[in-house]
Structures are given as C-alpha cells and as structure tokens.
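We begin with a single chain expressed as structure tokens, specifically the form predicted alone.
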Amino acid sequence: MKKLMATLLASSMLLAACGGAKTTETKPADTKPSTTAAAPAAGKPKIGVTIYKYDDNFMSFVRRSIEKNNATADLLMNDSQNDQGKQNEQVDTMISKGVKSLAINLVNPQGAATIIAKAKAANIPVIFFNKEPSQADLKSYDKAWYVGTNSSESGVMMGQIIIDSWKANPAWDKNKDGKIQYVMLKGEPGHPDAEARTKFSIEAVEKAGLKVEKLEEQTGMWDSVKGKELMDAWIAKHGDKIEYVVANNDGMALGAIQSLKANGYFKNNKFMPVVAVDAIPDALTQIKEGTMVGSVLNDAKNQGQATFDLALNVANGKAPIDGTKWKLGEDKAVRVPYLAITKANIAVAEEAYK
C-alpha cells in the first residue's frame, strides 16, 4: 500500500510539472497576438462614416474620396438609403463599436439635433459634410463642423453660363419675345443647396438686365429617372416652347437629356440648352459632345477630402483643421469653392477626378 501511495505521489507531482511547464510556455503565445491586433487601433481610429444614399451620382464621387484615405483610419462606412431613421441607426451601432469621430453626410438636414445629441451624449465629434445643418444645431455642440459649399455661389454660377450662352446665341429665343421660356429641376424640396441654386441662378439671369419666364418648376429629387419624366411631361405639354432647361444637379439633367434626344432633340439642327451643377464625368461627356452647354464643378474630390482630414484630426484629438489646407469660418464651417466649367475650362474638371 505504501509502495502504491508513493507511486501516485511520484505521478501527481510530474503531471503538475508538466501543467507549469505548459502554462509557462504558452504565457508569452497568448500575449502577443492581443500586442499585435491592439497596435493598429492604436494608429488607426475608427472613424463612423455615412452617405445619405450611395446610388446618388455626386455622393458617390465624396464616397471614392473619403475612402481614398483608409490607409490611415478604421472607415465604417454605411449606406442610409436615403432613409434618416436607418441613419439614426447607423449613428448607434457605429458608436457602439468604439469609433472616435462621425463623419455624417444626412439623408434630412432637420436629422442633426438628434445625431448631436447622440454623439454629445458619447463625447464623440461629428463631422457633416453636404447637407448643411441649420447654425442652432452646430453651434449646440463645440465639437461638431461643417463641410461643403457656398450654396449661393453655384446658383450664381450657373446664372452666369446662361446669361453668356444666352447672350452668344440669339437663335435659341426661338419666338423673339426677349424672353428666356426655361423650365427648372428642383432637388430636394428644403435642402439649402436646392433652394439656393434655383434662387440665385434665375436672380443672376434678371440682374443681367434679362428676361425670363418660367413655364414650369418641379421637384425631381436629384435624380436622373425623375429628371427624365418631368421633361418627357414638360415636352408633351409645351413642346418648342421650351427654351432653357435649367437644372439643380447633372443627375436630373442627364436624364433630362435622355428625354431630350428621345423627342428629337440634339440633331437636324434641332437644339435645347441646358445647364446644371456637379460637373460629375458624364456631364463632362455631354458638355463635349455639345449637348450640355455647362455645369457648375461641385469639388466630390476636395469635399471629401476635407471630410476625412477634419474627422480623422477630430479623431485624434487635434484642432479640426490643424496641419491641414482648409479654412475654418466663424460658422464653423469648411466652405469648398465651386467653379463654373463650359467646353472652354472642361480639363480642370477632369483634373479633379484623377
């Protein structure tokens, strides 16, 4: 029995040896994965990132730009699907993964008290770019900025192409009342952009000391099928009446340009002027081929970059701006300019998609 009892001891004591030697071993094992997989995060912050729809022509240009730089950053990236609920979502889950900045491009500017709320209520900065928040809404929270335009500016523009083509083409008033019959593209009803660029392009054409008429004036939503249906509609009812077609982005005027080469137009001497913002590639292809007389270059390269430079230095805890190209106004805002593009200047637009 004691010889039995010795034994038993004799294997106990190995096998715990064995166990220490094990543990001991595979201490060092286990540690430097977790190093290794901490150090990235380290370096790179995440950074919570959304476009209000991905399938619209122009965000999708900010997109390819934001995501250019995810060499140096964690993107999250989600697509609202034009549906600000599922962004409010987003802006959650986002949080919930530990991102250090947001970067929100939102489905309806009115959606921002809530989305600051949000990050305020986490200690996270917010950057939105595109569609403005109203300045209550910023200035309610000291880490939250703007990135976009000056919407006023592409109307301006936009009202400058008419008034010079309009002015070098007396052929296109075709009744000869002096008088621009033009029809008018709408984006979004509300949003600051669409209402600046229907305002102020009409009012830089009277200001010019010429006269318009509008025949008809509707919303289309940005989008490039409903741009084709309101002038497959303002054809049938006005025909050659129409003069001008003048659009709130190329998106609704290319599919504009659809219905206008489905009724004729564009051939046999047969032409319609139209003109737009953006600048995105396949306006550029029609201002070529003559059947876009220009559009107003809306920088999808610059404004994403300023997107992620402020979100990644908001990230890290720097200044907004600080180390960067951009300028900060007083209303917290990074304005990017625009620039009016004809067939004449059309290389500086393709410059900004390279």
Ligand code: GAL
The other form holds:
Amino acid sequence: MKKLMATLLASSMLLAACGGAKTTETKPADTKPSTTAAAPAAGKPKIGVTIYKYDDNFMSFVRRSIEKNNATADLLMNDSQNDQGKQNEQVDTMISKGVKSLAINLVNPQGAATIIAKAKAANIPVIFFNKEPSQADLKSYDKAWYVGTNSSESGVMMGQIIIDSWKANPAWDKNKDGKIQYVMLKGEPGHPDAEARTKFSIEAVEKAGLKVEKLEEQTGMWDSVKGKELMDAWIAKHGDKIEYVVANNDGMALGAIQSLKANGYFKNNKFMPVVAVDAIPDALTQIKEGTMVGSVLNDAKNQGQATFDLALNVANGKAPIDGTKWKLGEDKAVRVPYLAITKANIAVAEEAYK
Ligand code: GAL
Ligand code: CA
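Could you output the structure for the form predicted in complex with the ligand, given that the previous block was the form predicted alone?
Now the full complex is given, and it begins with the chain already shown.
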C-alpha cells in the first residue's frame, strides 16, 4: 500500500513536471495537515546535493550510493566541477527551487561558512559530507551536521599495513640501511583526509620503532594522472633508492603503479611496495595481482547512505539520525569506520563497493 502510494505520488509529480505546472516556491510549512494538497511534497521532498567534482574516482561511488535512494526523494544532483564559486551558485539555485535540505560535498573545506550563511538565511538544514568543515563552522548553525570518517584512522591503518609488510619482507630494504626510503603522494593540501593520512601513516610507522627517510612529498590532488607524472619524475630522480610508495588515495596510487610498470617494476624480480586508501575496485584488482600491498577501505556505500538518511530526515523536519542505525557524536558528525584491506580480507572491500 505504502509502495503504491509512493508510486502514485511519484507519477503525479512527474506529470506535474512534464505538464510544466508551476511548482510552488513558497516555503512549505511543516505544520500543514497531511491531508492537504501539499502531501506529495511531504512524501518525496526535494533534496539538493553537490559533489565537489564528478571526475573523482572515490566520489563517484559515494554519489552512486546517494542516487540509489531516488525513489524516496527528489534528488537535485550537481557537479561542482572543482569550483567553489560554481558550488555557491548551485546552492542559490537549489534554494530557489525549494529544496528542503542540502547535502554538500564542499569543493574547498574552508567553503562551509558561505554555504551555511545561505542555508541559514533560508532556514534549510545542511548535511556536509566527505570534506569535513571546521567545528567552528559546524557549530555556527544548529541545522548543520557532517557525515564522513575519522581521518586519522585511515592514516594509522595505512601505517599498520606498512609496518606489517616491511617486517615480513626484509629484502625490501634495498640499501640495507635499516630505514624505509619512501615517497608520499599527498591528496589536496588542507583537506583533513590528506593532512591526516600523510601525518598519521608515518607517525604510526615511527611509533612501531621503524626508521624512515622521506625522499619526496608532493600533492597529486587525488588524481591518477598527477600521481603518474610525479612517480615518473621521482623514478627519474631517485630510481631504486625508493623503497616504498605511500599514497593518500588509490587514484594516485594507480597512476604511480602505471609509472612503475612502465619503468620495469613488477617483473624480473623488480618490486615496489605501494599502499593507499579507498579500496576502490581498481585498487582491489592491483592487490589481487600483487602490485599493491594493501589499501584502507573508505566505505563509500555507507557514507553515501548515511548522508542520504540524514538529509532525508532533516528535510522531513525530523532529528538527523531518527530511526537510522547511525550514531551522532558531540561533534555533530556521523563517522563511518575505515578498515585495512590486504589480499587476506579483500572480500570485505569487494562487498562494500558492490
Ligand atoms: C577522500 C578520498 C579521496 C577523494 C577525496 C575527495 O576521502 O579518499 O579519494 O575522493 O575524499 O574529497
Ligand atoms: Ca633502506
């Protein structure tokens, strides 16, 4: 019955849209009795979503997870094309179209204040996701929350993969100096994930008593082409002196692996350990083939689902985690756990990206 109602409501809305019927842009009052003509809007609220750029490997999976819910909400999806100015305009447009909540993947982690000002003025709740705003920004608006991860956790887990693999493979210390000569492919500078992964991965390794020497650290902006270019340059400069490639995400690691392959690695006993974060399907293939030591599962499915669940609740005037399995911390954030992935438990990651 519920399903039938939903279908009827959906098709009547569709008809209205096709017929060019003017959508009412007056703010729908939550207190309206459910029997009035406003019922369809209440059944399938408009939710405005931005992704910082569609051309991002990991975010395409988060997006898919959000979009799977399009039967329960009218999703207005936006590609912000890595341009904060564009995203701000998209938010204006969505507000004028009458969205009841916003789900925002910021372009610039510092861009939250502008978005909050717009949302506040229109009294619309905002769920930020993936790029964590500062606590000051989040706490400046009682209708703002965050869905993401605990960034430092991914760094520590990546560190643990380095520790375990290094200890198990004494031959990887090619120059036998007892130190790991590594290169670091960093994500977007200032992005909490990039900063935390860079710092805590190496910190974990040092805490375990291993010695490290950083040969290079540069940003590849999460991008596989940039990862390849940097790795090309670093191999040209350091050659076999590099003993470990640490990447803030799989995208850049996949680019680095391409470069390594083109430079004769992964055959004739020439090997280079590579570790990263996300555990996207392309990286899982590399782990299976032995060209990647491991990755850290960044759970796109659950982050997308939590983002949607919260956005839907607040769009309907409910408390953000009402009736869901998510836990909200004092910091107004739902944090989905990471998981270290190697060949041994690869099935878990395969499941998470189905
Ligand atoms: C990270 C992810 C990266 C990239 C970034 C975008 O969590 O590991 O691959 O998608 O988010 O903000
Ligand atoms: Ca060494």
